[in-house]
Amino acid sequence: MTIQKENSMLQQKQMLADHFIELTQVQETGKKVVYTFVPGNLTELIYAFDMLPVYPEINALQSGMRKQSGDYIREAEEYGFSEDVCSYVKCDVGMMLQGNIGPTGQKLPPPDLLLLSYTGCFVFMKWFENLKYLYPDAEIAMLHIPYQESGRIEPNAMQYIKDQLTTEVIPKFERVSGKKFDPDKLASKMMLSAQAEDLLVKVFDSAQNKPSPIDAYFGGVYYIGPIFTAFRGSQACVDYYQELHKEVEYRVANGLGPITPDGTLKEEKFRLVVEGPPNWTHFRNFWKIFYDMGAVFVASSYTKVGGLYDEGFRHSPEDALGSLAEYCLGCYTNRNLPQRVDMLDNWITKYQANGFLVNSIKSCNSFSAGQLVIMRELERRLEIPVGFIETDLVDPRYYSFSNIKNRLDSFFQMLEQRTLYTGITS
């Protein structure tokens, strides 16, 4: 199958094999690597000290998009994990077992910090004493993250994570880098920060135009791919979103749909908001269940596991830590069950969606705990048509097309009921 590609996925493709080459060249360069993880990372901070991120979970679905995380999987099964235990870790683990061996066929250096953000999901922790067990020469750098329990961010929770970034975290830095904590360095890469946010913002708003021009859940995997990874603070950065923007403002004003693997959706049936991760193994068969029934997902809480940027949040230079600290602190995983509802009320009415689907992720408590009290009680307050599936991260043993596409097509039949009953229309 030919892909339709835009200049934007052609340039993001480019930075990430940058990225990639000059994770191998570490050698040669004396530049430090960072193992982090995508919900709470201080990308900033790791490139104020000129170091280098890699995140273990993008490396999963990569493997997973690549067919590979199978062969990973059963690695790891057979040095010990569960069959329960979050298929990206099983992933991740694997890929090292048999060399680390990179999404590009690169092999990966092995980390000289792990940093651990915890934000909400607390196999990052046990993920990380695993990393430790294999990489013993590793630093580790534990940022703890209070969860949002009172449904607020508390001023004690800021001051308690600002504190542990000027004790712990950034003398860590320091000493693995071997440099000293430069304010003004983090304070530039914050102003880059804020630009890109802007613009991702405009791009996930477009779809309150009809007919949408994005896909938030399958192109928004895309879309989300620089800003919540290795280039967030960076010229590139903004570069990518600029050009990603000009390319959204372009189908609007022609009245296009959102790009899909076969072209662009001629027609606009059902608009729809998902909560959970999406299926990385077979993908493009998973996206292509929804857009030949005309189905396009308007918003999604998986592109905001790594900022919610539409409720106002910016990385701000004036107080980087205590920008960090709220960022860290108002990821989605570490938001509590009535603010999750809450959020997808709002989206579900914002973008004019007519049905609300979960995707339940078999290996992913984070995101799977709570999401049928979720999917009633949105049910109860708005009466649209709610669709429940379940598939995994990575583990191709957990996508069975048949009972997918079941589900699926009793999901549309209720929503072209109701659009038959009710006259509503996306």
Given for the second form:
Amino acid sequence: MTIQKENSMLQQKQMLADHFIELTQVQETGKKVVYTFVPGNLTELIYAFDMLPVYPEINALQSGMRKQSGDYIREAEEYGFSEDVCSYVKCDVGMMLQGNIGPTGQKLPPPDLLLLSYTGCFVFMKWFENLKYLYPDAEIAMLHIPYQESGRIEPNAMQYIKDQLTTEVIPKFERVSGKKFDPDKLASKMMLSAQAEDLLVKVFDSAQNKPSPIDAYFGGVYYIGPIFTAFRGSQACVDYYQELHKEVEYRVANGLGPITPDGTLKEEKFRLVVEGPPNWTHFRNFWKIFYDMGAVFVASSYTKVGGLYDEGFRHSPEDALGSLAEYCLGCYTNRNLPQRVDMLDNWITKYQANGFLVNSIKSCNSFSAGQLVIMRELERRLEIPVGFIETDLVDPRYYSFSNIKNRLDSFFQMLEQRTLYTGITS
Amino acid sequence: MKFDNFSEAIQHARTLFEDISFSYASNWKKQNSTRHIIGFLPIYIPREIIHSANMLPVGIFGAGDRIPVVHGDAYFQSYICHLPRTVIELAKSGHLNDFDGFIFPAICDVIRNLSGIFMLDNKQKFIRYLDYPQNFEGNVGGKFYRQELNRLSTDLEKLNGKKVITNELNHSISIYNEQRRLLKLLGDFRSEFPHKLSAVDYYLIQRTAHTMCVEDFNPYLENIFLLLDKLDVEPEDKIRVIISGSFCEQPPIGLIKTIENAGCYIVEDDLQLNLNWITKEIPTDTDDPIGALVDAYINHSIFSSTVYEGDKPKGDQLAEQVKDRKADGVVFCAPSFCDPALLDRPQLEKAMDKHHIRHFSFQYHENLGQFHVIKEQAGTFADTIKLWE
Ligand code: SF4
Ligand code: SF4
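Now the other one: the form predicted together with its partner chain, given that the block above is the form predicted alone.
Next comes the full complex, and the chain you just saw is listed first.
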């Protein structure tokens, strides 16, 4: 996919390339490798022990974008996985079975530690239980994050996570890395995280402008979000977001819309909020359907799986472990359904969206179960057009362009009629 | 209620099973104004606490093909398992109106999000998603779980004003201990004499434990034992199998029957796993009954696909079960789209291979109506094992 590159994008490319080079050099450098998940990730802690994170979900989505996921999924199904289960898991397992060649074409090192941050998705637990058999030499640390069932953070949940950090996670980090836990080092990383978080929120908030200078879904996952998870807690991450924020401000000042693979979007016709992960196997084709129609995503739930900062949460050096606990508890899919509805409602209003879309992922129960109810509830509350499409994350068998296009055509028609009607009545 | 003949006793269980309006529970509730009904989804909940709050815990395991799905499909996409649809259907068609609250145990994302749907749809009812620790250290996961149970009993108290107090909770634990003891005996009996107690009858009896109050169920089960003693049935030439993976959405009765008719006596299964979740008698003479329930969960609970494996491989535990029950093989029988069961399957199958245990697998929906393929699979499996033996 060729996209007109801004400085921040080049910076991101370089950071990711450097990260993968570092990963290929662990035999020489002796650095330890931690496989972990995006939601509830403890990136600061991993870096505080000078270890290197690998995110199997990110590998899977990149395999999807590079059209390799279909093969990997087949391999995993031959190994014994059902067609019905999360395609990220199968893509990751298949990639491992075929030699663990990462996105840069080089072999990824096996994990020294599997950090099972079980946050907001039950499948995470099953995923790493399986990986434990595939990487028998790796240590495994479980961090169970209770769900926000009551719609708020219960004190015992906070304490439970802190207890697990001190009795399970940190001792295993120490054992694997051979280093003692240094709270000051963690605190300094948390401080840098908070700076990056301020900037990230400003970037996402810029979508309140008309036209929006960013696409908070496609752009959000393509260049706004990824750096955040992998590099949070580093100066390079802060620098990246400073650059990105500058570029976004420039776009706002000049009335420019978001960048798309075909250049800057000329006319913003529809402002949408979307629930659910994107499809990766046909990412560009999928995105194109929207920008061809002048549709911009002004907010998306998927870009909040790695953490929710809109409501003010920041990683904090004071009570660093408590702050990590609060962060994990607050991830989007760890919030209960009524909270998710309220959040989406709030984004639709705050970003002045004209419509709401659900991209329902066939193999992701964590997101998909309940989406029809979310959709109806928002339609009832806000009386806005809602749309529904179905794809999969990385299983190319479940991307049907014609089905998606048909459904979206009706959705856009509905949006057009509504815009016309609103224009007349106002 | 006393039965003089086995088929009448089973008919009673079948009637309760088929009653999607849960009229037994409604009648139970009518007898006293503080009585409440708490529905719970699979798998495990500490029923003792509900009981001690003068409430009836009633298991809601979907409704199979006993209810047409009218609303449920508008709630769940086709690629989500079937159970939540019939649960919604039960609720929407008024069958759960007499229930005062619902507990959704933390077993998967579907049950989790179903709890949210209930919160949005039933604002006036008590809805609790009950998180269980996946950390099994007493001073970490145990501590968390104790607080969860305390919160649960406080919230129940708000419903009917009945406080959960020590000696009453001890009593509740003891009566459920007795239920567990009787059910274990029944499981052992079924395993030893599967020709006398068919898998369907065994299943129907188990289901009554999730419908009737424990005070009615325990004598009912004692009655069943007396009747079983009198049965005189000759064993058939069938292999012995364990069913694994059906702990939540239930297979249709016809499917259970098909497996046995095809030549496989079912000598162990996980269909009603809640009933034998706790593997040891829980102390009943303590000042801290909540602590006793916590200890039972942390240190004496059965393995399950919904619980973190830790350092006791589930495959080895399943292999042990095969050995204990003298089974010839394992049937992996999981609902379609069921994450916990299906994501466990690759490693469980590999463990069976490692232990030289034969196995085959298939998927089902709770409302499946055609069993030809499964019949053939099970028949071939039985024949192959008999041939090799
Ligand atoms: S089920 Fe969904 S949230 Fe869970 S790992 Fe798969 S894609 Fe991620
Ligand atoms: S059948 Fe499986 S996926 Fe469905 S609700 Fe039950 S445990 Fe969850």
